[in-house]
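The chain below stands alone and is given in structure tokens; this is the form predicted in complex with this ligand.
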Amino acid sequence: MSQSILPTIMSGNNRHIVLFGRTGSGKTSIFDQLVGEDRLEAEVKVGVSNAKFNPIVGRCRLGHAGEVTVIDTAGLDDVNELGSEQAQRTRNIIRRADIALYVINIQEFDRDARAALQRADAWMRRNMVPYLQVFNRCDEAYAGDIAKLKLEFPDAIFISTHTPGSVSLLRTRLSQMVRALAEKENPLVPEKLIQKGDYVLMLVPDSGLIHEYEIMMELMRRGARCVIINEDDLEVTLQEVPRIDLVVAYARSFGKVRDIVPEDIPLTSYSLLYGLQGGVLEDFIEGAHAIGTLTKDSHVLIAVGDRKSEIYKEIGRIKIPRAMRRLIGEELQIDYSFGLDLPENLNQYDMVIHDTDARMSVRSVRAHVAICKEAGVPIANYGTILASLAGILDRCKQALLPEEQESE
């Protein structure tokens, strides 16, 4: 599969379930049964039915949990396998998954396979991917062995693709897992940020609402009253409207807005709200603090999802580099990466700044945060960097993550 197909299959709002595991464990057999029964669309068969090098994608309906995307990957004998492009690609797919299935051939569950499972387990936890251990080929195993393993791995599922009905057990389990994900999801507007009847001032550009619309609708659903204005009208509106409980601005206008909006009115941005929803805002805030450690010899990477996006052209290309060089030194080296994958050589950077692209799924953003954490490189997004450059990072943090809430 060419790299360019990956973004297509890995974006979109469907939940993604990835099958991975050692060679011959039965991933493709499980994939065929999950997808085959209720196939809604033929998979992207680029390498023609060969998952050796190409992930294969299909869709499957999981009862109440709705439609999910299922991805079959090539055998990966050890999740920590280095050096191979295929292993790297598989890891990147797993990192973006909502749920991963680690498929184990129960017949070959020897010491070596156990050690591989432990490494996979540690890796999955580090990358924050919910996963399920699937012991396959149980038709060939002794009942006593299965019973022992069930005690040892109480959360695992034991199936066989050769036994009719076995995969429906897996479907049921997956459906539960998918529904549990939805329950854990953060709301787009945090519970305590606004109350019914609050007045929210929303700054929007002349070009009209696009992603702001989603936040506005969420505010309205929660009973807030939204006043939508152009940035130039901020000062006069603040005087005319008797009460404002929240201001949602563009992070790029923080520099202007911070002096106009009184300190006691919470101030935030669209990108900060999206970061909070994705569960990565705290990481981004921590990453943005690293600005204070940069010197003129530092090396910064701006990771951009879509090089054609207006936000990148305005913020990533011009505004942030200019402001950072003014602060740190003209010599500050800034590189760019494009697309869904971060470059391999992350270690050489002192900081990664993540593009705010609403088309990039929460899954991808989380994966990037996990990858940077693993590499020990601070990662921020446009919103937190712009807040930091405007000197209001703490103020923005206080609005969305007030101290007293953290201990709850």
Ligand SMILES: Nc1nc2c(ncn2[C@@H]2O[C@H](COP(=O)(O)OP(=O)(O)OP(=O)(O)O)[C@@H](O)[C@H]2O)c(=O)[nH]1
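Return the form predicted on its own of this protein as a structure block, the form predicted in complex with this ligand having already been given.
We keep it simple here and write out only the one chain, dropping partners and molecules.
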């Protein structure tokens, strides 16, 4: 995949809409009308030399819903001809979508197309991807046939790229869906975690706020009083501030912070908060518990979004492998994968450790969790692994998921 496009695809700053369907459905025409000339790249390479099969990426503004990234994928029948690896890549792109558009040529909606639609519907529901059925080329269909299909598929949209106003209708529906997603999304800071007037101690590096800024602003909007310090000043600050209701640290510092922060003060990390917002924290916690089942003969995969990131160099490459081998055995085998796609042979691994942070979209993280679940492989992120290695995973869970902890 082109390195210039990777941050855009991974970014959590905008929504991702993916078009898929059979060759000849007209999805590329829809893509062209949605994005116009605002393409991010002519092509995004995904491991296939023939440019015909490379996804196309562009930007589209949906009124009050803001800017979204639109991705046009290879035709489903073309993908099947390419073999399982390319088909899997296409499925993974769809899994990462905030919204998927299944484009259907209404003129070719026969028994086979109906069966394909049923399979796609089941797959989308299983992977929890919001999607919209788009019947295209309706200008070529009989009005009676369209009326029957509208009764059968009341949530679908019926358009033609040759009819003025059709794509505007699609834009309006997409704008409504994007706004609905925003309303349903988990807050970055759980409602019950802090109250107005609470003091929150935020530990930041010498380089200052980076991805922590979003969490700080959310805390302040909720009326919290944020005290921002370097971790070296933690001990003295705990003595000086009259009351601390929450400490947010870097997971890589858990081994040091756990011995300084009193047990009665809730403790968490930035990565755990992002995991909770994405709705996958419990999956990551369950995955981290699998450390207890590993042996010196186990095989672990560390999945990294960007091999150039400092977090990977410090945590994924050094800190976690060193701590795990010290605990389990030097023979523990650790592999790495880079980019958006997980390897096909996931079932050879006993655990996947995922590098997730604010730069990766929520849907991308959820997609990777779904893929690992499907393969039957435990998945954790850096935060839960580091908490487990520091012996405070249950303490961190109690801070963010107190109701679940009490019910166990």
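What you see is a predicted model; the values in this text were computed from it and never measured. We call the rigid core the largest set of C-alpha positions that still match within 1.5 Å between the two forms. Positions refer to the first chain, counted from 1.
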Hey, between the two forms do Tyr142 and Phe338 ride in the same rigid part? no
Which angle, in whole degrees, describes how far the smaller rigid part rotates between the two forms? 15
When only the core is superposed, Ala120 shows a C-alpha shift between the two forms in angstrom of 3.2
